[in-house]
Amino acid sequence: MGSQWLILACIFVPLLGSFLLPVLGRINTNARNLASLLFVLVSLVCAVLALHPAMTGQPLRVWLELPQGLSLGFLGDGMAILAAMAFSLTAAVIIFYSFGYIERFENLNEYYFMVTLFMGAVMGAVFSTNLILTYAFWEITSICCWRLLGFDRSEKSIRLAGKALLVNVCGSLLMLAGFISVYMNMGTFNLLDMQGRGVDNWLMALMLCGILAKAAVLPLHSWLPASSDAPAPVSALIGGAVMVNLGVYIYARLFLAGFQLEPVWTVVTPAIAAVSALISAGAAMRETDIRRIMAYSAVCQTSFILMGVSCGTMIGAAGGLISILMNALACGGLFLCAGTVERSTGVRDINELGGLAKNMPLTALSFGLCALSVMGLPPFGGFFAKYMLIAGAVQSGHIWLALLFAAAALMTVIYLLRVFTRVFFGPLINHEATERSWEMVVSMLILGGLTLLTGLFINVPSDIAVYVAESLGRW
């Protein structure tokens, strides 16, 4: 098989890993979490080997023909290694941050038997070319999701979890069918065979929705901030690191390197996410409950990476992937760092904290480096993704979006600093916040950290999503 079971090992040792945790657990409960993290670090190992050959043309297929076009089929391109490796390590840092968080729980087996089952089915997805493959993997996230959010098995994030579950199923059903209709008129459920080839605008329409439901992109995201109640770690992994951008890398997967798609929707699908940036970037700056404003921040920045892969140009393409490790990272980090304040001042409002820099300063640092990743400030990360999504932007001729992104850009500035500013600031309100856990801390200061440190070596993620960009041959 040669190096082909590196995409293999990316998707089924956190997939199929994930079933031995709840026996480890019984047996002993430090094992079952560094065997969960392990699963995870053999994805990013994985797919940190798989990039050489994808970026040299010669990228990974696993292939399995079956009759009726049913074949089952993954491919380890650039497209699909840049994801992997993004989603794999923030989520490698966010279960380490559970180590110190999540032991205040009950129901831990089933804790981190879903969190690597989830990331075992974004695996598959992300490298799927099969579309009822994709739709299977799709709808695992969704279960997790749903179990995940109502962890803490209260009343109301039992109810919340239930309308996540909701939203994301049926916009997931009016995708499937979507994908049988193409199937229909195609014969053929292998997304290779569909490139360049046209598809119907009510079957682009039934697709989107499924996307934009995952994605937690207006008008399908009140499922997002509504579930912020779930524990940290949990919120991290949906709002911000990876399930929100597996939404948007799915469309990237199918209108990029997929189908050909009408003109028109390279003014629809950017229009939406225009919207979607300036509503969820206004809420961001009225709430006053620093988790919220996470993922009304969350919504705002994948509604960025939507507006680049769907513009229609090269370098908003390149930005949109690029913006999927940033937004990991950075957004990610926003959440662990609001996690570790109201475990630690068991406060959400910012109107009632103030002063944590003196108490807590490595996680004033963290907040603030992913906060400047965030607004999109040189030298971090989110700088050069957010210039690259305005500049596709403007190179697609639609001036009105560029100006309605960098409005966002800036709300986001505001916002952000607000909460930064109120939060760390001024006199000390919370006299008994501390820094209680090392782990907690330590996953923080990865994340702010990477966040600079791929803008001081930007070269290297850009470089591989302008290959990947131009490899697409659509402009």
Given for the second form:
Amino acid sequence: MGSQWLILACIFVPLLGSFLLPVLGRINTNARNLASLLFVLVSLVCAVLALHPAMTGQPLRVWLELPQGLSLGFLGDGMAILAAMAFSLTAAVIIFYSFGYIERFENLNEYYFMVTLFMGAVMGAVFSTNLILTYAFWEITSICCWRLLGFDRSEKSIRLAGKALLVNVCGSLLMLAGFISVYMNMGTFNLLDMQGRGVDNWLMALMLCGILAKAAVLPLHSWLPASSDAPAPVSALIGGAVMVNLGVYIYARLFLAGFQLEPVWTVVTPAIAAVSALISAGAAMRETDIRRIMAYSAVCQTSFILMGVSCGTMIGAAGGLISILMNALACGGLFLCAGTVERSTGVRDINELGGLAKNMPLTALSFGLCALSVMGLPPFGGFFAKYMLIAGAVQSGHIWLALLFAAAALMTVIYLLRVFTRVFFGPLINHEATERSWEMVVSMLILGGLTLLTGLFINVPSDIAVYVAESLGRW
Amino acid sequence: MNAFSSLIASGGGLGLLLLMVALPALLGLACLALSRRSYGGQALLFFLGATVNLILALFILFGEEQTVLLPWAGFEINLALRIYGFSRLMLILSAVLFFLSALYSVAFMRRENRSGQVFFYCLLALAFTNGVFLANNFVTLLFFWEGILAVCFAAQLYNDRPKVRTAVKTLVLGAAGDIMFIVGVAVTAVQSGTLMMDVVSGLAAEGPGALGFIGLALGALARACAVPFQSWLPDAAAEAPLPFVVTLPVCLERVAGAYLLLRVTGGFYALAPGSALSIALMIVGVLTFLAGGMMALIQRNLKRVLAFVAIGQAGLLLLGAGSAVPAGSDGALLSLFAQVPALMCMFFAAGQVEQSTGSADLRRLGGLGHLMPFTGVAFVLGAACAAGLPPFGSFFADQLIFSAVNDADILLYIGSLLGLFFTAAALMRVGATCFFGPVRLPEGMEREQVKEAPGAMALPTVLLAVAGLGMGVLIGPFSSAVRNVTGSTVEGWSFSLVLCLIYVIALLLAVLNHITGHRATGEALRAADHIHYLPGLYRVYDAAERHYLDPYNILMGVVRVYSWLCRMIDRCLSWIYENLLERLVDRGSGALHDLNTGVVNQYLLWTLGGLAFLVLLFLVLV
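Given the form predicted on its own above, produce the structure of the same protein in the form predicted together with the partner chain.
Okay, now the whole complex, with that chain kicking things off.
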């Protein structure tokens, strides 16, 4: 078996462990909470341990032959490890944040069950090299997303959760149709056998629909801003840190490490992403609901990443992979900070907020750190990601893409500054607001601090991203 | 000393990197960590940072060329640093100016709050600026370049009197320039095939290369506070702590902006004289020079006047660098050496006036030369240098620039002369109002309360005032020394006597204008009213004073319209998901429901139809 168990543990500890949580919850709620965190931390530790083999050209691989020429497989290559580390790290922090945030809600057994199951499914989708398996994990995340968004059982949230499920499942079904068609053409579901093989444009379009829906890229994005009514950790997990980034990761897995695309898709997909970034950034500049602004921001940033990984250049791809990590940390942090502000003041309209840096300095600090990273200022990690994405667009020969990116990046600065300064500076409006529980404060500070650390030690993620991009060998 | 030298030389220059970039940053952090009660400690650390930086810059000036290359983020994104002629010159200039600024700031901040924060921001800005001059990789340059912007933003947001709007304006305008700078770097890297700056030289500023050139130039303009990135400076000058204003936008940012501009126009790209890009840069230069001078002429706040003069001076740099001829670039560089000390000197004097009288409102100030003679003399000398009066150093630098502009385009030359006229008139107006005539003080303030600046503040002010004069007197050896270090090919002073005469006439007209206006209105402050209220021009001034011409406001106006449009698009898409699709499903299921009549014949018909469809499908597929 060797070290392959690391990959299996990465997936199945949270996936199967989640089923224990409702039982544990009936015995001891603290044990349930800690177990949920522990299961996700196991994924993180296993991913870190699997990094060395991946970076030495011997990625861990689990393989199971099935009848009828079918097979199931998981691969722990650099791309998967980087994504797994980013997702599990951010998710662990978000779960820790939940300890202080979610207690006032009911049905917490279901919450922790769904969050942990969701992370197990995400890990499964990340490591899977089989299209059907990928689809299965993909759908589990959609179902978990549906339950989590409708978690408080209010009529509004159930309706919005239904909307998210509808968009995601419709996209997934189109993607499934694409997968089945690929199987009919190539006779295999194994992604490793498809490396470098061409795929018809209409199949690509079908698969792209699923990815755009999951990544909340225009025109399939509207479920994400609507889902901002969900509890903050749910929004952070789904909108900011994990699920939307998973959509882009799957794009990279399928079309960078898998199929060979027609050159036209190195224009069409980035163009879709650019339009998505521009419109979502524009909407964020107009919106006054802090949670919705963060949701639009997530759409915008995910679109940036999609633009990078789809423009067909090595530096763009590496920039996209680094951005997945940076976006998970920074956007996740912004969602948590927005949730804390809402919890503390009971207000979501930024026009009714002000001067909170006086009463909530640590939240302000965390928000500032995450916002500066998303803006792409040095020494934050977002700076390097922004440069690589723009350089990727320029290298692809489509300078207009780089200019569109630049326009959207400027808008990002404008809308984040607008929120930051209105909520945390100026005269204090919300006098009763204070910092919330220590778990929430520590979680936000961890994410804010990590945005800075990943910038100061950019060589760590960039070494992995560069190795992955080079090993794709298609540039 | 030997140990010091060996540290500098260690690791092929690595020690130098650590000291030049990390030391100011670390000392800044230490200043921040100390509480306000230990002001002595903060001041000592701050001054120590400035002094060590100056010593290191001197070592570099007389040392050998060094390079450092450390792997960083892959894709040739290395932490690459290089010490060579031009960077040496910029390092020593910024180090000397920073040292004088530190001397002044230590005395100034004694009476102000949040001294630790101000010292921290200044030292951090110094660290980033040193990084800019040392960078030998475009991404390293970008890192330090944007770092200066981040410091500038934070310094305005986190201080004793945070000015949120100005801070936002600073970051938005700066980010606009910097994002284009990133595009410029990416295009330049593609054009040259490398990110190493010492390899990139003489690229054609045509086709995609033109975008690379424009991107880099816009980045430089943003840092030098040229049009259209300038509008935050007057607000910041009036609101932010003076040491910050002098150290960042007036000194370090300006020197960094000029450095990049000169490298872009005369190094990375081969900008052809008279080319469209060269003319475009010069047009921006003239607009900046004119806008700065014209706006300075009507301001009522001493520091805002100086801020607009500083903006105008950035236009001069742009004119010289944009001319794309060696004499113009040489003039821009010499102008930088003359104008930055002059601007700093005037700002220092303004700070002394404000701290002494409690006001920078020109309507409440007058005749201060009687009460603060050293400050008054220093201000007058600084103003004379900034206005380009002979025999100050700026006069000679301006001759090179004006000559290059005249060679390029006569209209640009006339515009430059107008800029010169307005700047000189504005400086005369402010100097005469503030330091000459009868004493006028803010309400409730007595003459006895107004005191001359303490020695630690007066000394750097006077030194800076004398610097411009000294440069003018020793212009021959000084320019030779500068040209030796930069490797400039220009020799001597080959400007036309006629142009020189026209230049002097423009200055004399400014004097005449002031005297006439003063006599007509009886007040030095209203000496430019006849220009301010000139038919036609009044409307322009009115629009500018209402901030209609502020590039930031124009940008925000566009943003408002654009964001409204995006919101509409977003709402439409949401409506499709939430209403249209739901209705379609309802209608569809309703229609199916209506078809379900319970009549067997109809069901049979449906079944037959379905079978026929399947058969057809089978035939088509097979």
